[in-house]
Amino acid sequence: MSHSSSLHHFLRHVSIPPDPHFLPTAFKSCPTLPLARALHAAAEVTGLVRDPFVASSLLHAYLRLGTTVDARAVFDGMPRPQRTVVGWSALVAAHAARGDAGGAWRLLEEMRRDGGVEPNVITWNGLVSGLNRSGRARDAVVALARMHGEGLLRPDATSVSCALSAVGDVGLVSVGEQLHGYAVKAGCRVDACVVTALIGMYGKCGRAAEIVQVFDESSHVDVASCNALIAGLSRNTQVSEALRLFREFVGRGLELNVVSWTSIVACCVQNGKDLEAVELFREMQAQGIEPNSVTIPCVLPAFANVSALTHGRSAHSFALRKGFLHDVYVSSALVDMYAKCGRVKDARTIFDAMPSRNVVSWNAMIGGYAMHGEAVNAVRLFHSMLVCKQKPDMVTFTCVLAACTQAGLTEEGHHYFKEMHNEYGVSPRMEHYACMVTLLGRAGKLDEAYDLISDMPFEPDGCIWGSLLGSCRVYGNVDLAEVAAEKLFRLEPENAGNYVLLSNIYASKKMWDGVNRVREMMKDVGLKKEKGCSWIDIKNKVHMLLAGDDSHPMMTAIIEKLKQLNIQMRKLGFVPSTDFVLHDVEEQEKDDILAVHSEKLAVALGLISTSPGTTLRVIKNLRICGDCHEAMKFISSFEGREISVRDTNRFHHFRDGKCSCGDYW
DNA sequence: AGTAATTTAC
């Protein structure tokens, strides 16, 4: 017999204390549904349920515990005069909050028709707010329109702010503007919540100018509106403006709270300023503001991006201490952080311990395996996901296909590509096609890859053609390479890599006129090349190294170490690959030590700053080149070090002169 | 009567 029914049994036969306040107090604080039902049974047996206070507190307890059915039964059991607008409003709000728009509307009709009770502002606001909170944004807007349209009640500041929030979520900026106008006319434009909601709405609708305008026109500055301003600017890529204003708020001595700090950290992370985010997170704590369960998933991607495993670990132990690991956001972000910091096993430990998982959690773990080339584990976990009745989404398939691509599982990849649409109704998007093109290209099936591109239901982007061009380089297919390159030169004329690739293909076939033609084209267009940049976490500090930049304080020692490494590598038979020198248009002077790629600088720094045998973890903003890849294999062997390099594509674990990618990436 | 605005992971 279960605990709850024995409790039920117990309470049926035990007298309730004679104190008339006992039951209402008990219902108010009642933590579980079984207990509420047991107390309810006792109230029925004793007849106390006829007391209006008892019935009403029971009604609210049931609604708070999420059962509208039990609540409705209690309400229907109440004598008609007791079924007031308060009870009706609570029922309407509860249905709305559960996303049951139809049920909420029916109740509204019923209270008028059968109950003879007219809804008031609170009833309507409960309806609008509940629909908004349950994600029924359009229904919330409809509710507000009906409230206004009936002409019996005027929407107040609460109605307007709820509706604005809903409008922002669905991007109905014209409705938002109408609400803005109404707020001015109705005199609630100055209400603090309305100000914040207006800023939020304009922020979500991409109206950066209006955000600032609403803020500037508001005479009263409170923390919530400042936070909304920061978040709005961040959403609209105005990072530096957000940072400037944040500093100004700090300077003005405004009482910024955890939400303010979380917002600015999130702003930096979402706009690629990871090191700034890490610094602000530190500063926040120095100011005595303790991170909450939202701050942690906001800052973790920054740690993951710069491979700050030490910071990630302390965030983990903090989350553990605070009991945040039950939060699916926190744990999913930890899974991702550990995977990106090279610790798939730790990621899996977190994943396995999660009390509940959603599609994002599964994707993070599957993606983690994919990143590490562990295709078998990725596919296995995908099947567990299906067994657990978790519906896969488009990200899931991106991860599964990427895993197949990394490991060269051509058949399996094909299978999942077909299955995603046929079995799971997920239409393939650009990234899925990109995986398939890479998968086919890697297997040498260049014509099949080209046919797939030709059959795509939308215009292929640069990644698709770039992938095909890369495979053409590997298999020496000049004809297809020319087709791909032509598309690429139109799609991304400033991308130097494409010219270099095509030129290399010509060179490998000794087609010198082709080489010259490409070289002429490169002169004509202004080329852009993303600066190579690597990060390495040494003794709890993240170091950033840029190719061709000697500003690191240890640069002299780094260069010395690199020279040493070069001598040793050549002794062991390492030949610098001229192929990959051509990859790099900036690298004109081969002997210039500063032209070394950033990952080599990072590894050299790691070697001289850590004790022998320590694993080095480097991450890089571009894909690792073949020359560096070869060099890493040599270094791992004669330095006796494990080196892991995470590039934009995947992890490379170098150990004993071998790489986990099996030299295909 | 007790309804409202700001921050979150793949």
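For clarity, a rigid core is taken as the largest C-alpha set superposing within 1.5 Å between two forms. Positions refer to the first chain, counted from 1. Quick caveat, the model's predicted, so the values are computed rather than measured. Compared with the form predicted alone:
- Relative to the superposed core, Phe324 undergoes a Cα shift smaller than 2 Å between these two forms.
- The two forms, fitted on the rigid core, differ between these two forms by 2 Å or more at the CA of Leu33.
- If you fit the rigid core between these two forms, you'll see the Cα of Ser636 move by less than 2 angstroms.
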The other form holds:
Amino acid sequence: MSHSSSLHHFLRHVSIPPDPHFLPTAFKSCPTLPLARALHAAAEVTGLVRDPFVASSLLHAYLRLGTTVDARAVFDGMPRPQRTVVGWSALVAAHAARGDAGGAWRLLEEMRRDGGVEPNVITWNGLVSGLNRSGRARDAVVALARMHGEGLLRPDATSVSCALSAVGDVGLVSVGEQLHGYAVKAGCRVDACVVTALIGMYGKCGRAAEIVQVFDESSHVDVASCNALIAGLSRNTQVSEALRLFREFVGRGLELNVVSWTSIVACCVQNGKDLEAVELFREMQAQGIEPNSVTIPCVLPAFANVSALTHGRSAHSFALRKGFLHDVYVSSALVDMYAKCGRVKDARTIFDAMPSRNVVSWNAMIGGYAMHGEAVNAVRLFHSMLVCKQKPDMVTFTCVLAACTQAGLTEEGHHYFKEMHNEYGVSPRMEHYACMVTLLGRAGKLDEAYDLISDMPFEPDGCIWGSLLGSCRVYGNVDLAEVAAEKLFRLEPENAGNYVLLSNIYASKKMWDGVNRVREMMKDVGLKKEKGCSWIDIKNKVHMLLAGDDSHPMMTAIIEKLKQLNIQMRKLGFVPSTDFVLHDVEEQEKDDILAVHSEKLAVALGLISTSPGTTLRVIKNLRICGDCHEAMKFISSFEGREISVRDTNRFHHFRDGKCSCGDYW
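Since the one above is the form predicted in complex with the DNA, can you give the form predicted alone too?
Just this one chain is shown here; partners and other molecules are left out.
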């Protein structure tokens, strides 16, 4: 029998009236508002509501159950001597915790004016912490300033730590520094909660050096301050330092908890250290720390980013066993993981089984379809989303427009671009314009794409001009490419990819003077072409292959396999497309350069490491080049394999000599 039903049973069958010892205990453990009101009625009937302990317990029960109206009625019914600072403070804190700043301030004035009771430190702390927890951070800072300004009470460690959290939320680092100074003078600087709050405040305010300084100066290192340190460094992209310190904590035998491990995993994922995140997750489990419903959606993007499907499935099984799948964020992260690992049907299965969905869930599935070039399914799901009364947001329209872009649905893209603002009040942002520029550019409407850029209501960024430059590469439009490249060199002077793209456009037109000019520009700026990198998951281990790097232990066998494939391809009439090589070099040397692109290395490793017929899934950090695209089509047919390659733009599923993109990419 549950606690709730037991209490109902007692109220129906009790033959002796409740006494003043029973009721406070019952109020303290009362789970629901109706039961609290039933007990209240019993107290009224027996007259026990006038007992100070019973009344106080009832007051706090109502506040705990979230009804300040009932609580205030009980409080007003108490004799004036029983309306102590404890009751007033509880009411003030409850109003503040609900975000009712006005009500909290009025109560504070009323307790002084009508109640003749002066607020104490507990009153002010309840006000500050309540306002902060309810999202009224600025009001919380004002409350602490007023407390300090009245000069009657000195803020204690609780006041300072609550206020520091609020200061961080509103980014008032100068106020935070003043609080830091006060904490030192008041002697509460050594308090563990204050240390953690200082680290958190400086982290939110972007002061990475101060985060480490506060931690180093602390004589008391506990798991809370360590967690705050990792989170602060992560927020400020100091992932290497966060990893170093985390390893130090582990080495010192500090008893880190699931929050600690989740924080460092999230830190790695958010800062592009996916392989490290995967390894930390495995180490966390080896240490006996069980992931929770927050850890799983934190680590799943890492599995997705390196196509670690085996790890993702294990996390899925774990979440299923633990009952986490009812959590909308866990299920949404699983949808995203399966889609990014090439298993869009599995993603849809998870999506359809979700007991509830939010906009993140819908976006993950629509975005998954877009990534796989399944524009029809993406658009159909978008309309299902509208039928389900889920309002689309800016990410939704980015996914829908991206789907139209992948499939060349120019008219449909125009329609949704206009509809997003006219029908749903979502103002187009940079990413939406980038999709439209790509959509028009890939359809060969380069002048129309340029006109759209010219008419934008804000200054185009590198993504916009990059989209145009990419389309110029497809259609060999040198004049417009030079315009886009000039903008990009000014906006992103250190982005080597823009120089390489322009150089490739020159190279495809045999304009070697232009190629050399771009190479000299790169040399002057000190830039080098970003190396291609690919990942492939083989037998529960993620392998990273880097173009031009022979450090992989199986590289000799990989190169030998590629040579065999090249021989077979040439026998069957396949000729490498040397238009995709940056430099003006001899044809044979061009062939050698193309042979070691990272996706080819990854596929060759997969071919020699897995049994015939096994699907190969590869992730690449750059766009797949035309030569590799053709080579993958040949290999899929010759080897009888399905090969999935996810580049920075989309998925390419190669099977029987054809690609799912239909060569529209």
